[in-house]
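Read the single chain below, which is given as structure tokens and is the form predicted on its own.
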Amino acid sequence: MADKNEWGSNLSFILAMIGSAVGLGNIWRYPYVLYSNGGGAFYIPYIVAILLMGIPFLILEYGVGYNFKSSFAKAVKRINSKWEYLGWFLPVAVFMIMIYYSAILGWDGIYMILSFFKGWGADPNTYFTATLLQSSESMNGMFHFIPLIAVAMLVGWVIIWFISHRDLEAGLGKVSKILVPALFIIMVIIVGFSLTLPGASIGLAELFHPDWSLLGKFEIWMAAFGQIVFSLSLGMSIAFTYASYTKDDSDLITNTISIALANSLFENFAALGVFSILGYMSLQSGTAVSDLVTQGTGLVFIVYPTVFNVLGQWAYVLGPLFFLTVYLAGLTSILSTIEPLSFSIQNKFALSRKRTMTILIIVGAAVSMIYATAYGSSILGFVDTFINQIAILFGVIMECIIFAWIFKADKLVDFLNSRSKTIKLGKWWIVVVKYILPIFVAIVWIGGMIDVIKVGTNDQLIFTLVSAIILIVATLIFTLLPAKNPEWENADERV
């Protein structure tokens, strides 16, 4: 029996895409970006970035994906066979994200259990870095294996396999209908409680205090565009793949607006909760909010446990809820990162969805064990920087060129407009995806590479080079291997 790579309903598609977009970055990255880039003033470049890049680029990815109804690699080959390499480059890069995301998911799974009895102790910082991660600044730390983290990661991989290896609607579609609403409901509870804490207003005043002088600075605009690329998973071939699974009557423009709006509401709502809690912590400790603000793992695994330590009995409710939210957000995102590579392999090598997913998850789980070492958190930071600041942004630029110029995005306008119940595309959209988008993303990309070269340590440059070699070689292998599917050279088009 053939695999059913099709959403059972439009709702499944929308919720799965929201689940992909709403991830760890919304909870631990966006509040810091908002705060450190002018507070309330940041909303001007943020809204411009959504309207100018987020929505137009998603429409482009959705439109081309829906047009070909095939995997990313197959569609790129169909557009121009010389570009097949890029068709594999992005799915492989996104799969590399999945591998290190599994480590963060594992850490959070451990904290979800610890939160029931504040198992991180009186000093969350020491517990996280020294006790749990056993962090080493030496590469020799790669030879120090941490079984607890490995087990927590493997639990995550089993959950991912259990969902992913099923037919699309029976697995990912069904789970998205449960996890995404649950994620929003739990976040509402957490934020609602956070707003009632003494000192919440201190944190919110710090967050939204606008610094209008920053609007004239190039950095704040680049931060906004970078956030939208990161937050909406632009250029990762995920949106393309999900759109290729949609039914024939999908209104992709309206869906795009719904997804971008839901993602924006979630991350701004999360920011309310984060800064309410930081305000409470500032009041209790006498430390300025500016000294407490951090992003990434420090916020989730150090600042929050520190808050829960002084929160009293409510911490035993709020703590597990918070870490469950982070776990669900990580899970809904990580489930999307395997789809582009899986579907491309199914298309080229005539493998079933079940077999493809099983192989990829076994490979991913095995490789991810490098993050279950004392040097794992350092490697994670290096690989994350390379993938997000260099590889993915390069992919976005190339996608714009291939989809907007070689495929000719103009062909999609009438086709998409005929199904849209909201806005209609016009020449403005063509100008954005052909000219404005590639130029803006190229500037952000160059800035990211300069940043890595200027501030990167020798270890970071070594792992950046190793990651690049792995990405290039894996992509070459998939490109050069002969196709086993006779349909690989053919792709139906709708326009």
Ligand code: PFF
The other form holds:
Amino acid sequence: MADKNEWGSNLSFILAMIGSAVGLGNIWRYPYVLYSNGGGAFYIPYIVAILLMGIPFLILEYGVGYNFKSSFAKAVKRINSKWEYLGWFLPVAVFMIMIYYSAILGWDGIYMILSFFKGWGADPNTYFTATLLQSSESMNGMFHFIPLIAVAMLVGWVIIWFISHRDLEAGLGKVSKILVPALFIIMVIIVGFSLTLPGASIGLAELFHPDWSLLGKFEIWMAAFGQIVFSLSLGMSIAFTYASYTKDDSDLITNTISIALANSLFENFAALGVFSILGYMSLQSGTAVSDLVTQGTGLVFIVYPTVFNVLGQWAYVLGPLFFLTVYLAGLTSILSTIEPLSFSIQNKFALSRKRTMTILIIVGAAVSMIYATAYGSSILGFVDTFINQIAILFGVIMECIIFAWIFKADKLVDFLNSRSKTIKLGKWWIVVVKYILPIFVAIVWIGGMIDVIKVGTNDQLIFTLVSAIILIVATLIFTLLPAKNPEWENADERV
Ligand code: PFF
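Structure of the form predicted together with the ligand (previous: the form predicted on its own):
Following is the full complex, with the preceding chain placed first.
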């Protein structure tokens, strides 16, 4: 019998990891990043980023997680007890992602229903911003509650609770084995259909048309590294936690390569689908692809409904399938965002998985209601920028220092190699994780901060500050509360 916090099989681990990696970033972010950073030429920095950062860093995070077989906070405390707060910082930051991700999931749930009767009407832009979100530019919008969004979000929280409060394999393991393959199959159907649409080739030619001149530009290299951090959920303590749940005989290097490959395959596939659809739309409407292309909520909730409006009967099949894909991708990612904090709390305060999950989900659902207001989508943008561009990258740099330098990544090499049936790690890996990675991430981090300060409005700065205070205070509370578990001080090591 698997322990409450142990995968039943290696397959559950890999599929849950792929579920976490494959998310909204693959569907709504990557196609745009590829297009706006040199098209076909972007593949060079992209592949370099995967080989130089994605895979080496995942191996580090998995390796250390596997070694400790305990939560992130507990392992960091064990590595250096003065640094326990760094062990809480990332899990709390990732839990903050969970809270706003639930709003996007809620919006998508509403669109899934609307897509059966094109309920967004003739003007999807007005529907999304004015009718559904009732978006307000003013902070007073926080006091204008939108019940429909709240209900949709709460449905998501109930689904999350239903899966997460069970033992790991009975909940997340089992669900990943069903939902992740389902996600890939539905995606193949959607993309296959999109490729047959008239005009698809116009979109694809536009997407892949390589602009080699951009290769010399710093920004496209940064875009590639930023995309890989986000898309593979690097350094978020998720990979660490998932690896700590594995059994003793896992081949972590081969697993890492499979996960990185599956993630890239999915996002490149998504790009084919998105640009075929944009090519079709361009042909129908006479608008250039470059004027249609966008990312984020604009792509999913405005451009896609606009396309479905001109697609005729097929839209009633493609629409629900598309919003279902986004829902599944979002759900399998959001399920991973609660694990690091939950496991850390279970370890320190000797609470059961069931009880910890239930408490965290109630707190998360209550706080998330701030996003069910007319100012919610603006707050979501501010918090997302803060967490992704500032907080997480800071955590990633710290994680590199703690794992590669203080824990000494060198210790893991022999052990990881002895299990690996494919690639063996050499000296190059140590150089990458100790030097190249932290330096690159630090550059991306500084770039992101300058961006926020330069282009940030007053409201954005206020919410950045509030989010930072919440993150720091919550981190301190978890660190300072006395441990209830006598085992908190000892973490067993497997290597
Ligand atoms: N990797 C996910 C994506 O590409 O959409 C996003 C994500 C999931 C970010 C989980 C953060 C996280 F904790």
